[in-house]
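Single chain ahead, written as structure tokens, the form predicted on its own.
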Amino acid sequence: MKFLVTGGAGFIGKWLLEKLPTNAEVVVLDSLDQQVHRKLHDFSPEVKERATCIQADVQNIEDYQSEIEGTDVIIHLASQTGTGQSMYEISRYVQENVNGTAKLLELVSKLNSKPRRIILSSSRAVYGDGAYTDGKEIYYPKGRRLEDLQQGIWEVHNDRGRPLTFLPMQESHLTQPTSVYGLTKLWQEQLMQNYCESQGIDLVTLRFQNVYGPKQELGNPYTGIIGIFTNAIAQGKRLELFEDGQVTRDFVFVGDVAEAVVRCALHPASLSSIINVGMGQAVTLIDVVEAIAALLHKPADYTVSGRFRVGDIRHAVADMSHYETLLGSWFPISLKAGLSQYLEWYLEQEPLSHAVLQASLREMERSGLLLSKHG
């Protein structure tokens, strides 16, 4: 089997070569973006031994048709993944999640062999705030308000004032984004349908949750919280909390997230699906600071402050039922035993500078995606 993995020298690519098939061929197209791939100029040691590797950006990938011929199955993991730096660098993110992806099937479309199926690494971002009950109806609320955040009302709340209860995540629910990453994503979706249902290809959209562990650039402040609390905890600095630190998210280790990847790309029947990949479990902002500092030994010192960002959703987590029904048993790592995972790489690795981060939060405060509840 011949592979393109587009994205491939990121943080799930780099595990997700890890997995493939040893006996398969396998080319990566990176742009080895600097936001990304701090420091780093070329492929590394580990993606040049595993792959032919080109260095382009995905709008340009029609430079590289004859590299790519003859490919079986795409992998389209490229795509800008910040959710906050969308709201204020939007054409960034759309030319380059959906430009990029317009491009990819522009080339595919040239092909004198078509690939037999694309898998495109989708987010939870695609479903906004999702979908919530009063236990008799199903509500899928269009963003909160921006009063209500500003008054320090944090939860979702229906027409009458009467608070709502999440619902995971399911594949069926309506797709409504709160950011422009989430869009962009919507709209990568949206071409990939489009266009492989008319070429008669196998597409599989994975709408990953929150993916998390070793390899994940420490040099990125716009995505990888779980990097940003360890960063903070293991250098005693101060750690703040939006909203009420009450925000949920669905963690999962990128060893599940990369073993998923590999189960579609290898499953020998056709899926044409969308399929949700989490660990299936809520998990509070709060916990998982303290499963840090508990297993770092350090003492969780972090602050509440009431400030959000502008586009958040308050809950998220995965509804993996239909990834049983097509995939087969679903056995994620716990948090403790990924984050575990995760800080024994981490305490090899050079940290993130604080100013770094604290300049992120400075970018989004001037551009009023940042915000304080009155009061």
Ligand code: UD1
The other form holds:
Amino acid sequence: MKFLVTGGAGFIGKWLLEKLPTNAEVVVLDSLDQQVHRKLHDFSPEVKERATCIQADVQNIEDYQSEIEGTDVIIHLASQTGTGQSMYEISRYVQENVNGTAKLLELVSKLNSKPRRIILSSSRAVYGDGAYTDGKEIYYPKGRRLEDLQQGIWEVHNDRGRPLTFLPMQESHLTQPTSVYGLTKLWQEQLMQNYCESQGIDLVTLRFQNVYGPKQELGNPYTGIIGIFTNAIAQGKRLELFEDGQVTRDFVFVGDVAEAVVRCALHPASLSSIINVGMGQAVTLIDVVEAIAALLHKPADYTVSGRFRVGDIRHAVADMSHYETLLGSWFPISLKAGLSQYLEWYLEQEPLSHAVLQASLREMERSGLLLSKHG
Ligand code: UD1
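Next up, the form predicted in complex with this ligand, please; the one we just looked at was the form predicted on its own.
What follows is the entire complex, opening with the chain shown before.
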């Protein structure tokens, strides 16, 4: 079998390469983006050993048709991933995520033999705020109102001001992204779906929750909170929790995510489906900080600032029943076990300077996208 992995030198890609069958041919196309790959100007030895490597932006993929001919499965991981950053670097996110996917599909249309399957790494960001209930009906809020956030009303409520209960995200739920990043992921999904349906290609769209684990780039301040929080706690710096610290996320270990991708890639029958990939448990920001601090034997020094990121969602957790129906049992590792592996790796890396993190926050403040509640 032959695989093409776009973004294959990245965080999830590296884990994936280790899990693909050893007798499979693998081509990796990756731009080695400097925001992600700090000071890296060539593919790492582990990637070079496993795959034929092409250093290129996915928007220029048409130049590499001959290397890509004969591919059975395309795994499209290449994307810009910062939710906050996408709200001010709008055209870059649209160019790289949407035009990149369009260019990939244009290349597929020129291939002499079409791939059997395409796996798209999408995101739970496409659900936006997700689905809520009052016990009777389902509501799909269209993002939280700025006036509410400015008053410190963090939870989603109905028209009469009664808080609603968040429902685990199901693939059938409405998609209403609240960030530019989420929009670009939804456009990727729709482009892929439109094209693959017309060509009879088996499309598997995986909606990842918050992926973390060893090999997640530390030099990138837009890389997710487990890295940001670990950096601060390990360096004895105070960290900032937005809103009231009770935001929840579903943190899924990268090894489990890579396993899910491989299961889809090797599945014998057609899948043609959208599938959630998360641990299936909601964890608050405060609980994540406490867990990291306990494992590092350091104090959990944080402020709950009441500031908020425009475009952020309040709660997220995946309903994994569709995955289990299609692909079998899902036994993700616990947050504690995953964090232990992450921290063991982290302690051997060069940490990100706190100044870089602060600069990324100032950038958001300047763009009016990191606001404070009044009073
Ligand atoms: C993340 C990923 C996105 C992915 C999505 C679903 C990043 C940057 N984004 O989005 O690519 O598709 O999960 O898998 O990895 N926060 C603080 N203090 C800080 C920084 C953040 O309290 O210093 C809060 C944020 O306001 C947010 C939460 O932590 O409520 C998580 O933020 P973040 O890690 O940036 O990720 P998501 O927006 O969840």
